[in-house]
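This document starts with one chain, in the form predicted on its own, laid out as structure tokens.
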Amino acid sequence: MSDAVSPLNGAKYEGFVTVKAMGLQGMITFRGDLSAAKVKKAVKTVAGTDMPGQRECHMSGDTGVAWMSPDELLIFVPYADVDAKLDELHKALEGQHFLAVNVSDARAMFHLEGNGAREVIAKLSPVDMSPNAFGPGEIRRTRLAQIPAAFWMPDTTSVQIVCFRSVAEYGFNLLKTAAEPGSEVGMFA
């Protein structure tokens, strides 16, 4: 068996914000009845956080849960723990109708850091990035230029992004271009 590697091997760019390709992250796509008590309990046990509401993302380090649609979550766990966490979900939800799949190696993650992080995303996405419309703990599933992606703000000066691994290099280049020094608009200053 080969060793897993992240798509861009920790690539980093210093613009008016720092753009960094993150390492391996465990991710489980979960589909089911998100209002079921059994599902809520199982997800909380596996992810260590409460079930998020609509368009919310609850993260603590490399664990957490993101709301993706009315019947879908993206569960984050340490990469090495994905198989064990999937087993936990299957045991806890035995007899329940659900789907839980390891998508860790099919996704790439990026981290933006700096006061201009909102502006970088605003250049690429149709989401209103003003502080009144989007803030820490919220997630959006949308597009960055031509690629499907989801992003959230862990705090007021950073953004985490998930996209398909197959477009990781294109996504990194988009973010680099949007973060080029001298291209700041100062929209959210």
Contents of the next structure:
Amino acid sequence: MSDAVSPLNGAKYEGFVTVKAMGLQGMITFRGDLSAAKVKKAVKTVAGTDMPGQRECHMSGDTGVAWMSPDELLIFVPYADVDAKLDELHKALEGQHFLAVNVSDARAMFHLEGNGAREVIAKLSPVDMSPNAFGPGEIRRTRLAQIPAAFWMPDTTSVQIVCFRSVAEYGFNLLKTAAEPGSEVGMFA
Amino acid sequence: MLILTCPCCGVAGEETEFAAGGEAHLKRFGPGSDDDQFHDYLFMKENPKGVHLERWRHANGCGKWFLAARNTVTMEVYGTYAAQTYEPPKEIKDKISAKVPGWSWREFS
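For comparison with the form predicted on its own, please write out the form predicted in complex with its partner chain.
In what comes next, the whole complex appears, and the chain from above leads the way.
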């Protein structure tokens, strides 16, 4: 079998924050009735965390669940386990109306690390990034300049971004430009 | 610039995160209707100076459709509400009445 490779193969940029293209991450997009007890239970067994509430994101390492819309979740699992986890989901939810698809290779993920991480996002998205408006535990689906993206904060100085693989390079270039040394605004410092 | 609050995901986002979808509360006339009805459905759209009810989609977000009541002159947004409604909810109508007494939009006022 051919080797799976992440879109930018671990590219890295050191600006006033570190921009890193992340490696392979298993992702399952799930659609269904999120309030159903069966669904809650199945998601918990697969992802290991509770069902997130509106715009919440429960992540620990490379597993977790993010709330994408009133009927959609993005489930994170280790890349190698995706097929097994999908089988598990299908088995647990047999007879239920739902959809679960492996989208691991259709997404790109970036990681921003540094004190200016909020600022880099604020330059590119129409989102209030002040610490009292957005923080760890939340996910925000929005746009990054011209492409759709979603991001969350694993801790107060880092941001994780997920976007479509087809626009991975555009996304990386955007983040690089926004993180260029000397372009700090100091808005949230 | 409009600031709309998506009733589906609760995000208060600015205009560029959303996509406008034309007039709200359209009654569709398709097969079985006569030519005049179909013509009116297709072409006779409201284009008011003032209170307007519109469809919007949270395109760069949760992707859901919703309806919004706003003013095309002052750019004020009176409120947003679920797409699965036949008329604007009472609190939004009251809010509009408080700002624009005697307003009307198609059959609503």
